[in-house]
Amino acid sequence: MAILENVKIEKLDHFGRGLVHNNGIIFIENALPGDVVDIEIVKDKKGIKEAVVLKYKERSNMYQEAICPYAKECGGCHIINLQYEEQLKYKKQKVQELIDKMLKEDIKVNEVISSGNAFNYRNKITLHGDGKKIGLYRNKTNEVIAIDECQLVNPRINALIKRINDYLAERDVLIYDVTIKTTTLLEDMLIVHGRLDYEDFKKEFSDVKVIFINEQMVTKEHYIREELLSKQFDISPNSFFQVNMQTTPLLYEKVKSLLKNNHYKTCLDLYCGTGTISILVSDLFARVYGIEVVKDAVLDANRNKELNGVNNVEFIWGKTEDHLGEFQDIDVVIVDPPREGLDRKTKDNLKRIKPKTIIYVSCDPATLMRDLSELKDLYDIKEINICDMFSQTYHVESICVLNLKNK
């Protein structure tokens, strides 16, 4: 296809790629506003084409070299070439540009809210095996990337990954892929899928408190134990928690601080995962609810109350869109859900139930907005914050509060 020389690139789009207008729109992986680059049109459909760098010619003065040699390879840090501080605007620009496009209300980004470390942030990392090493999968393919440490995982896990690939140089044995966890209580977990001789590897890794292999248990301990703002919270391997537990804590504390000093009465946390929210705010409410669909997170959530003694939560198995027609009279409801937002259902009956304040907690700022068109003819929109759990990742999370209006 076509090679375009002299390109300056405009800005970043929404998935970190370099942006330009020339004859259409061109996406550039790799590159930065401000970097002046040859590139080859590798797609075009429809007007929309990508490219690829062929030469640099002049960086941009927001360029940072990368200290990963893997990044361009394994794709998972879209930006990490561009400096900290120039990420930070990055992520408030794109979530400021989708509520102008998709709210169309004067509604400002109030807050960026980050630990200040962009690497080594990660408790949780999966990877895969080639045979006789671990690693990433390269861009856009099944292929693996071998390699001896992430830099955006906590060191331990870093630690984990050298021992894990010297075991495999030293024994006929596969993996095919491992999820590696570990907390600021220095507890670790290892998921592990393959080939293995299990009471071998166990011996290994004795030091590890939670060993599964092949969905099999095979170390007396089911949870490691990680403590958020004085509570602690067992974690099972199944279970979701905040991958980032340097800024995690900003966040909570976040949500904390918007219901404070309010009177509120009862509470509603909607995809609650192990409960941290909804034990969190325990204090602030005389009852919380919190629902989730997986077992093993309720499961966890239960563990969690009685370790931390709270006794005014209820935590409820199963889907939010099939339990929420069941409640009326919330005073708050407290929503973090998956990347695709909120489903028709819930949405329709957090409307029936009209909540006084809705805090919604989103990794998605796109179906965020797409939610809050929805909400917003019932709902004042009082503010939008951005917390940088991703580093060098275009990710963004959002705290957005919303009030009921008086009508």
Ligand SMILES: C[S@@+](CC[C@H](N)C(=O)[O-])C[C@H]1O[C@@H](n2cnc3c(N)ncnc32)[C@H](O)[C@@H]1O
The other form holds:
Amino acid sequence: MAILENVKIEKLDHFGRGLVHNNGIIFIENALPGDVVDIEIVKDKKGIKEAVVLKYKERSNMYQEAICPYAKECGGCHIINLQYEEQLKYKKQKVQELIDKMLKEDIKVNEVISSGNAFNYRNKITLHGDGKKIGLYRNKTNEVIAIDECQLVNPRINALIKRINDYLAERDVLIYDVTIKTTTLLEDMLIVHGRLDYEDFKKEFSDVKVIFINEQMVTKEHYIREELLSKQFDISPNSFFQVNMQTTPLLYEKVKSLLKNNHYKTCLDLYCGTGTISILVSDLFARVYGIEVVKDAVLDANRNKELNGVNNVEFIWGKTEDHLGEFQDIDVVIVDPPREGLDRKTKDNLKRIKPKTIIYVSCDPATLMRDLSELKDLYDIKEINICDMFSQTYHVESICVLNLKNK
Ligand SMILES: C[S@@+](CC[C@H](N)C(=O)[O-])C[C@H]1O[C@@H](n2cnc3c(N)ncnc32)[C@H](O)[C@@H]1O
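Mind sharing the form predicted in complex with this ligand? What's above is the form predicted on its own.
Full assembly next; the chain just shown is listed first.
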């Protein structure tokens, strides 16, 4: 397809791609605002084009060298070439643009909450086997790029990646995929699928607290423990847990601070996972209810409640949309849904319950804005904060406060 020379990138789009207007819009991966590039159009659908960079003529003053040898192939770190301060500005601007476009209200995004740790922050990675080593999928394919380390994960996970690769090199065994998790309390978990000698693997990784092979637990322990804001949380293999080891406490601290000095009695924590938010805010309410669809996460949440001596929280196993209809007279609702955001039934029930305050924790600003635009007739959108939970990627975590009008 067409080749264009000396194209100057205008800005980044919501997926971290360079954007230019030239007979329609062109999206260009691995290009930063200010870069001057020669590009080749590789896709053209009704004037919306995608292009690849053939040559960088001038690099942006926001550019930084990627510290990862796999960056170009893997594609997981969409904005690794953007200096960290610029990444934070980009995320703030991206959310502000969505507010201006979708809410059309005078709301300004607060400063970005960041731990300052742009690398080695993740407590979890899933890798796939290529027959010899383990690695990440090449961008948009199922082809495995073998790796020895990933710049996003905690060094304990990188040490385990190296050990697993050494293990595979010495034996005639196969790993199809492996999930490695760790905690700040230095407890590790391996969830492996493959053709392995269970006893041999267990012996080689005898220092790992929890090992599951092909869904079978081969260790005595089922949980790894994490500590957040002086509370302890046990996490089992199937339960969600926030991935950023340094920023997660800041996120929860922010949620707590938004509820301080309230005189409310009841709180609902929807999409509660292992009960982290419910337990962390339990001292601010007489009664807290958490709803979560994954059964193991609810079992973890109940265990975590006991672990922390909390007795005013009740966890309910099931879908938020199936249980919310049972509630009324709730003062505060905290929602932390997956990227799809809130479904129709949940939003209708929130409008019926009319909690005085809703705290919306979101990992997708587009679905957040869609949901806020439906709630804004009943609620004042008081503040929107951003938390950098996913450095080097275009993903943004937001924390939004809604107050019931005329309460
Ligand atoms: C972004 S996580 C938040 C978990 C928790 N608030 C935390 O901070 O660890 C979303 C959670 O929602 C759960 N989930 C997904 N769909 C759900 C639904 N329809 N009803 C209830 N929980 C759901 C997932 O299993 C996951 O634990």
